[in-house]
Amino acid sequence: MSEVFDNVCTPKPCLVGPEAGPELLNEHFGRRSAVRFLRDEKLGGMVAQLTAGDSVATVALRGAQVLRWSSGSTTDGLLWLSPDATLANDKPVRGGVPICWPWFGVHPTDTSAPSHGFARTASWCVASTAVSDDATCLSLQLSESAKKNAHLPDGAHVVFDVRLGRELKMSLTVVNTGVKPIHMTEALHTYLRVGDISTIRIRGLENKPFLDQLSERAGNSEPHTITFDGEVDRIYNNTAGVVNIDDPKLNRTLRVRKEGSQSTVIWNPWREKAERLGDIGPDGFREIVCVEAGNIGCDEVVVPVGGVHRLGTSISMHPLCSR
């Protein structure tokens, strides 16, 4: 049994897709006040709203993307979402937790393929929902239309699970039902909301070598905690441990745990790149830090025939660490 997740993903029948509308989705999968499906008028698309105690999360059925998460007295939420976010077109949504699969970054051989794979813009359908005393769960899987994508690995059955409780737990499971191994890279591209990027520090990656994507230099490492005074884009390979984000402005520590992940991505665009990207908003970069669980580059995953791979991340909020 995993220390991060207490549910085991198995292939499930795909019953209802987002095109069915909220009435049918709620009829099959609604759970009183715990799970509700609706068309988000601001975002322009179908979402599932999950509630567990004082925690609330919003999950888009396009891209299986967790968009919002609030817990307790947090007013602005713990995830950052672009003020320009929309589900009304085919463009990726910046913010929340996009799924990068079945490749991270550019496609290894097809330059016309979308960056970070097709999963984050694909249609997903609802497989199941469940409610317990301490958690609300939602399970999604790639829709039949998404399975026709030319870049879907043969035999890949893909499930995304969200478990909302005192923590937000997410897992991406790939089952190989085909006749040859599946090679893939991946990430859960988590945008965490912070009070001010220039005041936070990240613990847990000290003395770990990383690839600096800005300079394309590998083998760097730092003996101290990570702080920010400019753009940062790093891939830490062979890192499976816990990462802590200390945020003095919001007086909290966000803790990120991982499962089935050997890569950790740390990213903030800073001002100039944020302006080029165009969907972050004035000074929005100050409220963002991405701490991503993944398997990238030399941490590529090979799922054998009949095998299962699960990438998971768990995020929790704690009082600011005094260290």
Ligand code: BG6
Second form
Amino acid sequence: MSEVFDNVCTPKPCLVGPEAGPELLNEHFGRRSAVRFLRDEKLGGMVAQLTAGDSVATVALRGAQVLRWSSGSTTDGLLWLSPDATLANDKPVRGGVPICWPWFGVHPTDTSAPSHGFARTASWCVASTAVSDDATCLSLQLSESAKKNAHLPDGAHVVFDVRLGRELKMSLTVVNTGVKPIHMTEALHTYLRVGDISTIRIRGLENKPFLDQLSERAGNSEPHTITFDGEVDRIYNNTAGVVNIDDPKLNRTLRVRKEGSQSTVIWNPWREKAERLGDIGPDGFREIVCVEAGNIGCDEVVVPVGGVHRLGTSISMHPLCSR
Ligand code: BG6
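Can I get the form predicted together with this ligand as well, since the one above is the form predicted on its own?
Time for the whole complex; same chain goes first.
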């Protein structure tokens, strides 16, 4: 197990689903002020509220989606969440960290299948919670109803762990309990909040070739940091290293580390696509950059029979790196 995710909670059998309601969930898994389950009035669905020191995170049981994360004096939070976000229908929530699984983007053969897989709108249940001196952990598993989804790979046992401390760590673990290999693509689609997309710089992907999803062609690798003056939608394959997002307006650097991830997606829809998507708000695109840990295209994962694959990411905040 790697240094980054050593402390992620160990999954246990699934006990209680969102339909149980906050009382039962709190009785089984609530931990004083560190873990509380509640129905979020604004979002209209069941969430877990995690607290660790001065960090607070909200995780929806629908989609196992981390929706909000704030730390210290970051009043607006470190993740971007759509002002229109709701858990009250079956549409994916734009923002936070949707889980793209068991495929990323368009399904390889079934054009009627939802973009980015079914996990982000599926129902998840609580397997365990844990609290230590420096972190609060929540472990979720696909609920029994989600396991009936026709697109669930045979024999896949799926766990999502959140570890909230000074950093936010998340991991998606797939265990193959079946009789044939599981093929999958995936991403933890982090919507990071930035001060102004046109002033940020992304370091860590210099000189790396990428697939430009806008032209569907291989883009030329660039020797310099990534900056934005229009829509960007790129998949960088064979990139396992650290990515830094320098944000002069918010005077901070966000650092994204990855585990079991060979692909990195960089996405900002810019104004026109944001208007088409309809749930980003008039100028919302200015406050978003997605830096997604994944395994896509040639980095597709094959989990052998009896095997385990874990995709993880951790995000931390630092004083602005002025390099
Ligand atoms: C990104 C993709 O990961 O997700 C983009 O690279 C896509 O191509 C974006 O537009 C949002 O996808 P969706 O399905 O959540 O609208």
